[in-house]
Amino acid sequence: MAHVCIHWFRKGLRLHDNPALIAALKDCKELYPVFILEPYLHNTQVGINRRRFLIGALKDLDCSLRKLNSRLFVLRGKPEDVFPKLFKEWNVTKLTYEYDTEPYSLNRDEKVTSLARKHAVEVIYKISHTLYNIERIMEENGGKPPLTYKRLQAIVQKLGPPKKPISAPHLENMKDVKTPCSKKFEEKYGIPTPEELGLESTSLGEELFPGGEQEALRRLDEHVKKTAWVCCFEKPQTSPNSLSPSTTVLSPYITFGCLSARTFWWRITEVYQGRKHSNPPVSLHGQLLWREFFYTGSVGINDFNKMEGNPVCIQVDWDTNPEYLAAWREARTGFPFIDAIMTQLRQEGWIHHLARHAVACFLTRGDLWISWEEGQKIFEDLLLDGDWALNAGNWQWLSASAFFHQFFRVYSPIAFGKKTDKNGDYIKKYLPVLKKFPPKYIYEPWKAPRSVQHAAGCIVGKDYPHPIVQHEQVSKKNIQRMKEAYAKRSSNSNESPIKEQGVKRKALSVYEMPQKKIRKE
């Protein structure tokens, strides 16, 4: 039977290593590559950099499809409202998509799958957003997610290397496949404009990380050419405040699916062949396994992005302080290192992982004692690589609520930045109001004599805020508060959170949906 097929692009915004797209082309006479611009993507709370990146990724995808005599159809609305109309209008018989483990996505996909069944549409989904089938990892761990990286490593070692990526479709694959492309379609299903997504050119800075598969592959090629750098790469040894990124910055491309994680893995493997190289957890392979670790946790742990109801998360009596939270988000804490990082985040949509450590610790257990859930929301809006699972997992880690339990190790908002940038060049770049301060005072401008402040053209308390807390005092107090939260956890549980190896999962997955008319090949 020759099918009329919709391939539904969501995160996997690429042609390479896209098994669901290849499945769409099998026995296909008409192909409709579709992206649905859901209402939340119009939300101005979603950072401007994320919205701009998405537009770039969609343009690039459309361009690649047109080279195959196809095109991208961008629709607007909720998938459960859009698809029934498409099934009828286009006489669709098959729907394919890449499997997504986020709770929102599972819920959405269940609705669409149910509607497809009612319209006699066959559904095929494929796993290609993660290195492994997450369910398989949990099966190997007795049906629960591993709660330590070492345990995950042991499991994936047993499973063997990830599947090799598959090639992008080419014209030969498309010779018997047609995509209807009328002038009416051009007008109705076009790529969203910046104006449609609420982007004003005046509010946009330089686009340092343009969206799209071609840019992702170009950057990957650029990095793997540096064989010595790839082999010696150790994440903790990179700098949080270098003026240009000291890591690959491929994470946004993996988050949006412009770059396949498996493609990245195997390109690194090629570089490693016959050479001495670093190893997980600090190597580039190690970074991809961290991603897998948090994805597995997000699937197997109930309420993964919340404190309450999350069985692995320490229950902490965080403060509610809107003024502190706003000061942190808006780079007004009075600590230049923290404010420079938050400024870079807002302007560029990306910050180094150690910079994330510094500002996350500062917001939570280090200084402001505000819940990690609040920081998680802000990062989700502002980060180009704001991945739901990684964001939630890392915030729990950095607030010492789960996975990491050495709560007494607190990042100094002053000393930490000095280690790799004594002159404060990073601060001067992102906080130009402080650029004339001498290195002696750049991290603590409030300590500068009045004459120095005048000479720098910046009076603390007028041109730049005083620190909103006294770090030495509040950090000691907060360590004590964390100690009490841990003691309470221990008294309520027979096991410490460090010893727990996992929790039985209850979360719904596509695997538990009614399987009629769904085929995973």
The other form holds:
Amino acid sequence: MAHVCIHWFRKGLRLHDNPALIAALKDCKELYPVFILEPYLHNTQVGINRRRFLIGALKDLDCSLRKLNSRLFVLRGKPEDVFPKLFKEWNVTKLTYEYDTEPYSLNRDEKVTSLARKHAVEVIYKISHTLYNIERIMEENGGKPPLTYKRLQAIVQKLGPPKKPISAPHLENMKDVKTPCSKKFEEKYGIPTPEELGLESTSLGEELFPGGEQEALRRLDEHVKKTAWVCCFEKPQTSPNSLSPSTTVLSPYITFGCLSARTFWWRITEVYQGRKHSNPPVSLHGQLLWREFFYTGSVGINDFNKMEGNPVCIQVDWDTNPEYLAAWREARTGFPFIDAIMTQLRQEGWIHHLARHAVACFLTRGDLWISWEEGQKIFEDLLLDGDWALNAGNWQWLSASAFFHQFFRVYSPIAFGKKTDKNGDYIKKYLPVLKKFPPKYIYEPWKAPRSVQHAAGCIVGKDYPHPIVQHEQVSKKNIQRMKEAYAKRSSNSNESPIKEQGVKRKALSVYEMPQKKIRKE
DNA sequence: CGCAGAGTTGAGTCG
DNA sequence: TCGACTCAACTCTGC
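Right, the form predicted on its own is done, so what does the form predicted in complex with the DNA look like?
Below is the entire complex, every chain and molecule, led by the chain shown above.
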């Protein structure tokens, strides 16, 4: 029996390594490639750079589908409202999509699946967003997510390398498949315009990282060609403040699924073949395993994007301080390194991983003592590669709330950037108001004598803000506050309900708490 | 159970 | 310029 099939693109905006799309083409007479602009995911709350990236990715996808005599149908609305109409109108018999582990997506997909069942539509989903089936990683670890990278490494060692990516469909795959569409469809299901996504009136910077699978594969090729660079890659050795990115900037493409993580993995493997190379956690493979690490945490740990209710997260008495938060968000903390990073983030939608460390530490445990959840929201808005699991996981890491516990290691908003950019060229690029400051004062302009400030044409307190905190003092105080938060956790876990239930354990270790949650479900 | 060692990416000082 | 050491001190793992 030939099917009428919808392949639903959500993430996974690509044709290569798309097993759900291939499944759609099996015994298929009519294929409808669909993307739904969801009010929750694609409204104006999401940053302008992300929306522009999405348009690029959809255009590219449509273009590739047209080469296969198909096209992309973009619909508007809630999936649970949209699908029943489509099922009826198109006489759909099969729905395929890529599995997505985010709580919002799981909930949505469950609703859509039950609607499909009511319409006698067969549903097929495939895992291709992550290297592995995340559930398998947890199974291999006794049903709980690994809390250390080492453990994850041991697990994936047992699982073997990730699956090899599969090819994009060719014209031969499409020879019995039609995508019915009339002129009317063109108007109804077109790619969103910048105006539709509210970008027309906004001042957008240069598009440094255009969305789309073709651009992703081009970018991948470009980096994979540099054999020595790939083999020597060590993340901590790359610079957070180089004038052009010191890493691949493939992350936005992986987030949107323009690039398959498994394709990236195996292309790196090809380069490594027979050569000496770096290893996880610092290598390029290692970076993809970090992604897997946080994905596993996000699946196995309840309330992963929150402090309260999150069993692995240290409970901290963060301050509510809208002024500080706004200063951080709007790049006016008075610390040029921090403000330059936040400017790059807002303008370009991407900052280096270590730059994220610097600003995240500054917002939370280092200086401003503001909850990592606030930072998480702002990153989600501004980062092209804002990924639910990675954003939550990394914010917990940086704020020493989970996974990382050496809270006494604090980044200096002055010293850290100097290591890789003594002259402050990065600061000058993103904060032109400071461009005439001599290197001696570029990281701490408030220390420059009045004459130097005059010569630079920038008076601190007038043209550029005074630092909002005194880092030396406030960071010391904050280390003590972290110490108290950690001490409180140890005593709290001694009072855990497990003990009351008569289990002979003095404490429920953090490691065991997620397991308990999972079993309850 | 207790303890040693490790932990992608700290800063500052000294030689 | 770079490595070793100190600062003060966390959790998780593995033995």
